[in-house]
Amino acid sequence: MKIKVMITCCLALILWNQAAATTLRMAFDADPVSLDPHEQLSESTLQFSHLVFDPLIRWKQNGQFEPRLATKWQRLDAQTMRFYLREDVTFSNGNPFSAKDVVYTIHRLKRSPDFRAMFDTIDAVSMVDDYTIDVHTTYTNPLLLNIMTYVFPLDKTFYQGHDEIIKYGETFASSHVSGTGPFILMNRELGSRMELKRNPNYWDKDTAGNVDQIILTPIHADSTRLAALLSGDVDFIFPVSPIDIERTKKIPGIQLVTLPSTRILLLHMNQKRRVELQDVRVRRAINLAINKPLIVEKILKGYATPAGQLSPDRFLGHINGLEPEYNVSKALELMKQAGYEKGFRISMMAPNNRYMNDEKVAQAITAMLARINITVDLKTLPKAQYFKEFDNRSADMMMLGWQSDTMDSNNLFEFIIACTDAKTGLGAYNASEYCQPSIDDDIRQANREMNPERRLRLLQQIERTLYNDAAIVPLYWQSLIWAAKDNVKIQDIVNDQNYPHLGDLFIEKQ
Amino acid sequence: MLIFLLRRLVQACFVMIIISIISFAIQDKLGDPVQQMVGMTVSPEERNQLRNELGLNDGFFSQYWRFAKGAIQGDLGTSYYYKEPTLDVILNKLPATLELAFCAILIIVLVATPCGVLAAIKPKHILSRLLMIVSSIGLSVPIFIVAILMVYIFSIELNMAPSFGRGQTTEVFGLWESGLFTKDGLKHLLLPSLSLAIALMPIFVRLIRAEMMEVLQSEYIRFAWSKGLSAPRIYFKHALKNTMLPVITVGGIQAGTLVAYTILTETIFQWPGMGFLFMDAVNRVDTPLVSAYLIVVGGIFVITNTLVDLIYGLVNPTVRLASHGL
């Protein structure tokens, strides 16, 4: 009898607990490949980092920095910045957080193949006291704060000694985790499920966030993911495929939230492979013949912004008024002037499962270029095979999407526009084989220029040169689309980098 | 019997070697595994170094030789993504697929047999005609349309069954995680197994019908009628038993189709089984896992076909195994 009562009590308690707990069941298109935040610089790794770890500072929706583990910062001299750290923070295993963890983390980032390029600029980190650090850069670096958003302090005592970073094997860090973040990892079945619960000792007590538990399921198929939301099996999904947007909007109880992202989609025109593309008139004609607003409206259902340049308006290099121009007769005239009135044949490659409706966009472009007598042999490939071809620069025109890690124009220029240099890694994605030494000079200067006015001029100058040279075909900036149940207030916690701050997510009780 | 099995074993070895060579040869066409492991900003030089460490820059034959040496010792390589031996990863996901296939086969047997028999006994009956029409529609509609339609009707509109995943599982004898023993698990099984069954059902209904009609024309059935045996005895004891022989053969061949269909079903329903694993591995260019999967599935094929031949002998003792199967 007694046992029976006890069991009943226990059951009641468990049930009550479950009723009171707010659970967020979410389905994204990918889950992190590793628990080690430094193993791969990818969207899913960073999403995970924002759950289980805390950054020193993070981006707010309005493009400003928000202090997290660093409470304030101040520039000591041109090459040194001082960060003051939060004092009341502990890691999930109880270890106290202090400056030594930050120093350790930055040193480890400098060892990570994926993060190394970004952190090369930091040549020394020193501890001033237990809660103050000085970060010293090799040269003056205007983007130091942008880079610091990637510092998610690791628990030094926990990781040190077995903290190797290996891409293709099991390591301590890839299967164990200790962070300061709003959530603690409970269990994980790689590729199918991840369960987190709220960190009861989380330092940020002022947050409106009330999620006690998160169950994350990666669902790759767009239709399955949406069906899971519509059937009520999950509360929050990303992404929503453009074809489903109209349908989703009409369903009561479901909200669609969208933000313009900084990811630029573009076409490279390879000047080494094709003589025709060396002629600026031909390149300009191609730019004029592609109706970008129409692509955005018809194929992406308005969930993108047509682009006439690389930098989105949030970036420093953005030039107001540099809009995409569509003019077929002008394009035909230019082709005639260049001596290609009869047009020519050209090869093009694009991925078919990497960007939003990428294959359809490529097909539309093929049709548009036919109007100025350019016959395009289009080949679309799954992303796994496409990027191999991209590296080999296998076609005359190739599609690429790029999101700047530093949220700055110069990152775009360095990878997409700079002259290819295998040693420095500059121009690694320059499949145009476009090389303009004056741009390279400007890029180098902009990397060190501390005066915002002068830096703005440098970056805009690059953007202007690219436009005048018609070096590439900027297409559009893709939007991010999330969907959730109405009571899940995702509007305030999503951002244009797609690292939702789920610690601050508020779910209304129904 | 023993000679038969020995012959089969030799055959199987050849088949497995060929499968392994083919699965290895296509690796190169899947894409670059290193691309999946590193961020966009990692320099080509570093990527090449990683490729060297993984031995991906070696020639085809030296890579295959390395793989074959491991395979003989039961090591089919380590998955890039799961970072575990590929065989462990696959065996981990096997129960989910087996349960799905088992439920689908159960539905097929329970539904297709009576339907086929009915259509054979009363070919002019309105129900039989309806069955034939439905089965030809079933044959021509692709499985993913059936599956998506079922999700739409049963989970979105009617909210009767969950749309994805495996639900709650329990451990059975400490051997595998099973979804067959909880209500939640069974609910999750419903839609995937049903759509898998629907994909394979029509061919069995039609096959049973055709075979049974032929058997019903034969001498011994007529003799049985004239002897005055009861209808159920004739239909189920004499006719059906002889109908099943070709059905089992086709069933064995269809096991292959079943594997292919599980890939589709599991992808649509996010069912954490082998087929889903395979699709994922292809997308991630997890080449060791892709090869291992092909080899394991090849093995399953060989085993089911051997079993089918053995069952043959049980159903019809006049079939001599030694003369069969080569």
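Fair warning: this is a prediction, and the values are worked out from it, not measured in the lab. Residue numbers count along the first chain shown, from 1. So that the term is clear: the rigid core is the largest set of C-alpha atoms that superpose within 1.5 Å between two forms. Compared with the form predicted alone:
Of the listed residues Asn373, Ser479, Lys330, Gln445, the one positioned at a hinge between rigid parts between the two forms is Ser479; the rest lie more than 12 positions from any hinge. Two rigid parts move between the two forms, and the turn of the smaller against the larger, rounded to whole degrees, is 25°.
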Given for the second form:
Amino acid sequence: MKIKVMITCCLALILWNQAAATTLRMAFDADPVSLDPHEQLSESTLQFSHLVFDPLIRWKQNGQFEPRLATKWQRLDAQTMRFYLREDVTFSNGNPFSAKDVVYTIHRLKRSPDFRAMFDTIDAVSMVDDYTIDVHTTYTNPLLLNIMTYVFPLDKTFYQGHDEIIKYGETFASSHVSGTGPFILMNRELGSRMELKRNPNYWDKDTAGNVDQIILTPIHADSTRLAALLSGDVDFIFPVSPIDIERTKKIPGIQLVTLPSTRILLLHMNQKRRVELQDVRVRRAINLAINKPLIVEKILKGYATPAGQLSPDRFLGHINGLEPEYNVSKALELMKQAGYEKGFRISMMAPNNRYMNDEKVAQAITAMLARINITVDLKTLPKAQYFKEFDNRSADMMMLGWQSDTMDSNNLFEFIIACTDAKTGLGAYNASEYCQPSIDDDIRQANREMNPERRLRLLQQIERTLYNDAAIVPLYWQSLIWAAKDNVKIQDIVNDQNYPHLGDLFIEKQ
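Counterpart to the form predicted in complex with the partner chain, namely the form predicted alone:
Here you get just the chain by itself.
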């Protein structure tokens, strides 16, 4: 289906000299499923948001906050923070940006099925004047600034009145866009091509970025994507398959950039669908049967870190010494104790174009579980189809990757572990149907605890409980791997969240 987005463009863009333009041709493994920045909390949605919208603040490569549409902020009291907004900013259709757009956007985020859990802490947003807002929280929240990196102000005049949010549905916001970002969407063919041109009225005149046009082509197959780079058809790709890394390093004119990330890959075990998975001994056996270091070594070629918990070592919830354990004999004994010595058959779903070598990882896990007499009926799907099935909890085991939105352990727990609550958004991605009210209590307390030591104890307590309960199967934290032509200075604009700041990308003339 071809979705054409009609945008009102200024005369300067119409007369833009294409012959002199600096064009970035890029190929990623997928494009966003929707143009609505609040429809799905996903990597591709946030990558798109950084192209056509602008956040209030954003993360820098060094982990510090950088002012964007908010120029500064100050805490007024324990539950109120004031944000001062940038003036003389316009949306791509010419409408002026002001505080009313930020208030409108936060209210919309609070009713988004995917985002509401993150924004539930915000009680109200009030306008002080046209370029100042106060954000009031229901309690003191140590992560408010982290949360505000997800506020990409929408044009209230443009969206209001037809701004419903329907996951995978056809709405005004899913096919129309008006943002303040560095690029303007010109055309989109879903799953095939996206074209963007530089916003001639973009407010950031100090950026080193010189890209005038972006052509994004989603290419699902790793080998085809790399071949497009090597043939010169594209300039920048993500991801690079681990099996191609050594070959790519040796090719003149091509650069490879890798970064460790905090994205955790895991398996959910649905306790509502299968009575066998309600037994902690079975869940522990499944964890013990999966050789995570071997998966990282053989399938991911070392470009990941085996995980025994959800929290990576840079997060407060991380517990030193909580390492992955592989022991088939112990797993078989646990299956015997649980009364499943002869095993059983389960269904499993995984994507085949979302995470690094995801299909091969799923196939390897299937073979490993067979060693403890669990027969897995595996079905892999393209990303767009897979996440519809994930939302429906369509299999007994399901793969998920999660990048903490706030760069904090509690975001992992809120979305992946908390008891599912459609009203608050908690547990929105809890396909295990695991529910421990005591964990939910600790999650809520950690969201308001300002003392770092007490907060650390709360988060580690959650992590320890998950380990003891074998609530999920943490697999590994995957690395990020990009490749580009040498003249495309991607090292300056990529980050460990994989939201490249393409508005700041500089391409040297050749």
